[in-house]
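Let's start with one chain on its own, the form predicted on its own, as structure tokens.
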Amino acid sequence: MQSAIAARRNVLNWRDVLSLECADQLNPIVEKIIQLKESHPANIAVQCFDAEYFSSLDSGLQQRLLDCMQSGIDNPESEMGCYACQADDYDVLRPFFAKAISRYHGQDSQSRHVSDWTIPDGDMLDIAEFGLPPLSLRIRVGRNFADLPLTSAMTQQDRTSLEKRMADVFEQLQSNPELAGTYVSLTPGHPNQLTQQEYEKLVADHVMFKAMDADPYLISAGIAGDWPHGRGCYYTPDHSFIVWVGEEDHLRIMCMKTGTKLKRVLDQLHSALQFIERSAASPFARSQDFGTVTTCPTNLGTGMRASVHLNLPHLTTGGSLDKVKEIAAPLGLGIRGMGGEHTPIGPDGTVDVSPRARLYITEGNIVHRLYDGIGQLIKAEQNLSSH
């Protein structure tokens, strides 16, 4: 089957178009982008498309930009509307991406991201101080190798090569008692290939990611290409450490613990990341300005999401998130249902709490923001329960 990017190589060159008045000469995809600017004001990619900048690019870079925008063009209801295809797209196509990144993350695109895993106060960020019992604490990051195309531009050979590279890394992880686990694959004919029943069980247990070949956004972007080749999952017996291979990013790496000390989860994840990068003998992709490179611009910077499942029955009375979101928003927190975005609250009032920021914030500050936010939400919950 022709790849998503290869199928788009017949796009006409728009290099000679000097103004939008030349409508009869417009590249048909560019003409569609201009139309979408009017009809879909919430689509960040099409809103940040600049005709003058596009016309200044050579034909190769024009096509490269259109490839990055393809998902948002095919799916106009998208919010972000673009994915990077190569690790250096954010730098090579900076005039476009800087505007899109600034619009989504709400900060000046002239800022420069700085990474720092240390906790400012140097403490354990123990939520037991708020009177809480051990809870499900989880932190995940996305990572991509600098020497491979991103998942939106990978060939089937690229995908299986990534899986083979990680097989060697996972073998080395066996020497670490906390990280020793099992790798299972979706690649047809792979020695560790899962049966359909085994796969569905891991998906239900939130260990493996869902099938990607039915997602129109990922299909248009090329991310779902060659499904299910090169896809798999590494996990420890207690599911406290999980690595997804070949999903939206080359790797999604997760540490999860039931406990009270957030810093322990952060430290374990940081150590695991360093081990993986060192064992793979290939650096993770980074941008000088935007930090960790992720396929989707929404995850740039840290590539991190830290979250906790928090029981807030009084703040969620009637099954509504409105009250808890009102408190969480000024704290920089996002509130979701137990299964993620657009899923219901737990029957006991449990919600998923996570800092929204990824970019222009340090890894340590993300986790500290979660800790501070938990304290504020518990205080509000206790105030309601006392009335």
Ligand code: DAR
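Rigid core here is just the name for the largest C-alpha set that superposes within 1.5 Å across the two forms. Positions refer to the first chain, counted from 1. Please read all numbers here as calculations on a predicted model, not as lab measurements. First, how it differs from the form predicted together with ligand DAR.
- Here residue 190 does not count as shifted, since its C-alpha moves by less than 2 Å between the two forms after the core is aligned.
- Relative to the superposed core, residue 199 undergoes a Cα shift smaller than 2 Å between the two forms.
- Residue displacement note: residue 123 has its CA displaced by at least 2 Å between the two forms (rigid core superposed).
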Given for the second form:
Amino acid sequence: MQSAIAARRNVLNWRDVLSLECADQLNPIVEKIIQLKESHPANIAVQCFDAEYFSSLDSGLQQRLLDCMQSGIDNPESEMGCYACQADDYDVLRPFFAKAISRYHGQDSQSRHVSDWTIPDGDMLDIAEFGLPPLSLRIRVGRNFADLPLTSAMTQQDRTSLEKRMADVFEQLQSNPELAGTYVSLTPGHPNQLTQQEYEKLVADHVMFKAMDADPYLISAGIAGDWPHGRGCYYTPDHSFIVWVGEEDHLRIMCMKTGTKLKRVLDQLHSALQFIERSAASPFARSQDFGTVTTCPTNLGTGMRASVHLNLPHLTTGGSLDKVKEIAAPLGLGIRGMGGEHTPIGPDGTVDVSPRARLYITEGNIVHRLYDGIGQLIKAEQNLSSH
Ligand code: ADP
Ligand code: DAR
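Right, and the form predicted together with ligand DAR of this protein, after the form predicted on its own?
Everything in the complex follows now, all chains and molecules, and the chain you saw is the first one.
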């Protein structure tokens, strides 16, 4: 499998240099990481890499650690700079990951993640209270099966067997009127294979994920490996319930609707997730300390991103995100473009707003933070528009 990973990468692969044993000096890849420590202080994985810890590992664990860091080495401008390859990487390589997790999530890595889907005050979290019309609301969670490698280390066979496993689950969903839908695939030769035009339409409708072989981070990490084999999407006719298969995590399970009551979307997602976990024969990967295990450490804990498309023309004057980010950051909110991560904002100043926190925060509090943040952003937008 390691060679399958190596074969999939068409970028500098550390294994090509690790084999050049340089007994009397640091091996070149470690030297490169140390150079990056100087040149890229914002790259968390590089900053948390410790050469002494690395040299204390046997060669197998050294390979596992560098495999996890490959994306951040190839793309020094990364923020997180690493992805796990096996669900237990977070435990087996704990000295490294505990530092990186603590650096990103800003929490004491000794704390333990607790899951809780309830909204503390039972509120519907209705954004109409801010005078807003129905908006596009979306809440997604990432999940990975414990008995498969993570997407960064899967072989093509792993990817297609994941797709087959989910075919059985989607069959069972047909019995639930709220969740009955269609599965479409990108796998060449799959009976439900999409045409390129159908695929592009589903991406434009925010139902399907973007082409993974266009993302340098995912290519270096091996997550885009064997593209587009084993990738697909399940969705209900009204697009209110969607499951991605084989994107950054084995599954991205999401509910999306135009409305104002955030709690309704959260409750629908929670019951759908429970239905899927019951229907699938295998458990999801969980860590005692870090909760839900996800490929990217930024998604650990809940794997949840709760977002709203919010029109903020005065806070994004001239297409600049500086002002809106200045207000969003202290509220714990991130700003993305209309097509999601690494895409531009809408021409009318509509942005994708979501809490950054995923770990050491409950599902209910993530959604409550989004609700509170929307109220603050709308207030700031109205202050600017009234001047
Ligand atoms: P993720 O949310 O899974 O981390 P992205 O940020 O790339 O991934 O978003 C994935 C897709 O979901 C994109 O097409 C994006 O536009 C869409 N999306 C995210 N939030 C919303 C929302 N509130 N309403 C509609 N589409 C959304
Ligand atoms: N390439 C990653 C992105 C981290 C967050 N986004 C994810 N997981 N989609 C980085 O290190 O910047």
